[in-house]
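Taking the form predicted alone, here's one chain by itself in structure tokens.
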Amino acid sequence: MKLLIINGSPKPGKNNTAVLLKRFIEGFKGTKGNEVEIFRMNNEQAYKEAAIRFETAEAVLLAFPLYSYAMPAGVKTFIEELEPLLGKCHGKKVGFLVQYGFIEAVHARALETYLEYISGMLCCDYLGTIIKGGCDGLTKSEKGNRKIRMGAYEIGKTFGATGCFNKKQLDDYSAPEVQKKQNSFLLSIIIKIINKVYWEKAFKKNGVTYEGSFAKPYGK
């Protein structure tokens, strides 16, 4: 199989999306005969070029980070470039990879539904969406977050061997779906400590009092 991978991260240098893709590709290429074309999409001209490559590709994996519960603006622009292909992509396999800093998978579920809908509008064979939270800092260390990296490798390996995503494998990889109550309690304590140590230091450095940080100069 020849797979077109489109990296839609807007970051010009190293990015967490590329880290996951690297391991996915290693797993995918574990099956003899599989080929990969990687296309970097982070400027206006690239969005148009990506749409052209999408049209002729046998299978496509679109990967990008989640920003404020939505895709980056550039990825949305790329999808809009696909409008002439609506209803014309029969037999084309399309999958997605979405990564972000929050731990829980629930943050990407609304977007996942949208991606499946778009795939249907194009008449593509929807493979599924690889969702993984907790991906902040993947670029800082090759040894860090080994479980996250290996998960991407295993999904790529399965896809390379079968031509499909395994739903159970995707669900297991994206876990936890929501945060446990005790974790919420611990997180609230950690946030208070961060606010106390980090932000008060930042306020002092910039001549702002803690009370002053709540000022609403444009409020009524």
Contents of the next structure:
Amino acid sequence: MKLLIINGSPKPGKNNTAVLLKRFIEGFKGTKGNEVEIFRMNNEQAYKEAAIRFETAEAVLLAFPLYSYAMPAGVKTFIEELEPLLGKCHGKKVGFLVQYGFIEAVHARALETYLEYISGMLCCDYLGTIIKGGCDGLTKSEKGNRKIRMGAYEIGKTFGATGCFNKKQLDDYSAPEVQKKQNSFLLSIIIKIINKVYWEKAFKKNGVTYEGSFAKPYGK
Amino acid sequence: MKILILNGNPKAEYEEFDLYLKDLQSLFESKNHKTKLIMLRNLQLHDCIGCYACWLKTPGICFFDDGIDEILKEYLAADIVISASPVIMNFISALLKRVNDRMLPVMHPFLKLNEDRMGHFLRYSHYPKTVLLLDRPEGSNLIDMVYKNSQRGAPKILNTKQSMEEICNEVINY
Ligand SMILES: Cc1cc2nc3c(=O)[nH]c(=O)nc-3n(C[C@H](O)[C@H](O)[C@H](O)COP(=O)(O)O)c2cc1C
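For comparison with the form predicted alone, produce the structure of the form predicted in complex with its partner chain.
Below is the entire complex, every chain and molecule, led by the chain shown above.
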């Protein structure tokens, strides 16, 4: 199969979406004859170009970070470019990869429903949506986050071999759906640690103090 | 009451939508509600590029000095913000989503646990109530799902097929 992969991360340079895609592609290429074309999309020209490539592709994986519980504005621009293709994409396979900071899968579920719906409106064959939270620091540590990266590899491998996503595999990967009540004490400690060693360290490196990080430049 | 209307209509040809919002603004003003209308497509706003400068370098201030500061100020000063958009490909316009993404500076990077899921600390102690105003009732259920799922809660969703009086009452009594 020839797969068009569109990376819609708005970030210039390194991005977490690409880290997962790299592993997914390794898995996908594990089946002989599979080929990928990677297209990076983060400017007006690229949204138009991506829509042209989408039209002729046999199978597409659209990957992007969750922005405010939905797709980034640029990815929405791309989706708007697809309007002339509504009802016209019979036989085209379309899948999605959505990764983001918060750990739980629930944050992306409403968006997933939208993605499935819009795939249907285009008359594409909807493959499914790979959802993975806890991805904020992927570009920062190649060694950590092994489970997250290997999961993307395994899903790519299954897709490469069968041409489909496996629902159970996607569900296992995106877990937990929400946090269980009995874990909330432990989790609140983990969150405090993340705030301290990830966020606080990051702003202090820029000379921003703890109090300064709470600045209110435009109001109360 | 202080009201801010963000017009997220990307198409100048779609005059009907712009006119509706202008008339709505007049109606609010006739009832003594100070109302500001910002035409988003006339601004040259960048998409958010996820640089996190607004969290880690200049807390609360966006890296792009392209007029977003005015919108942030008006947003925080308002009692109610009406984000208006035509439904395009069953979602809010990319133009309105752009401003939505650019609101990141009003949050703080620190995580917290909201019941059974993660959320962020809020930077400010006062935020406006938010309303989404679409140009039709159809398609609003998916948009509703996405925004119900979001941390700052479900905005009320209204549409321009409703009478202006009705919208006005809904907003003021929200
Ligand atoms: C404007 C903006 C909005 C975001 N909204 C969310 C969100 O709603 N939920 C979440 O978990 N992460 C959110 N994030 C975090 C990103 O999804 C996360 O950092 C992602 O890994 C970035 O991927 P990238 O490096 O490929 O661009 C947001 C980030 C930005 C810049």
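Positions refer to the first chain, counted from 1. Only the largest set of C-alpha atoms that superpose within 1.5 Å between the two forms is called the rigid core. Since this is a predicted model, take the numbers as computed values, not measurements.
- Once you line up the core between these two forms, the Cα of Pro12 stays within less than 2 Å of where it was.
- Residue displacement note: Ile193 has its CA displaced by at least 2 Å between these two forms (rigid core superposed).
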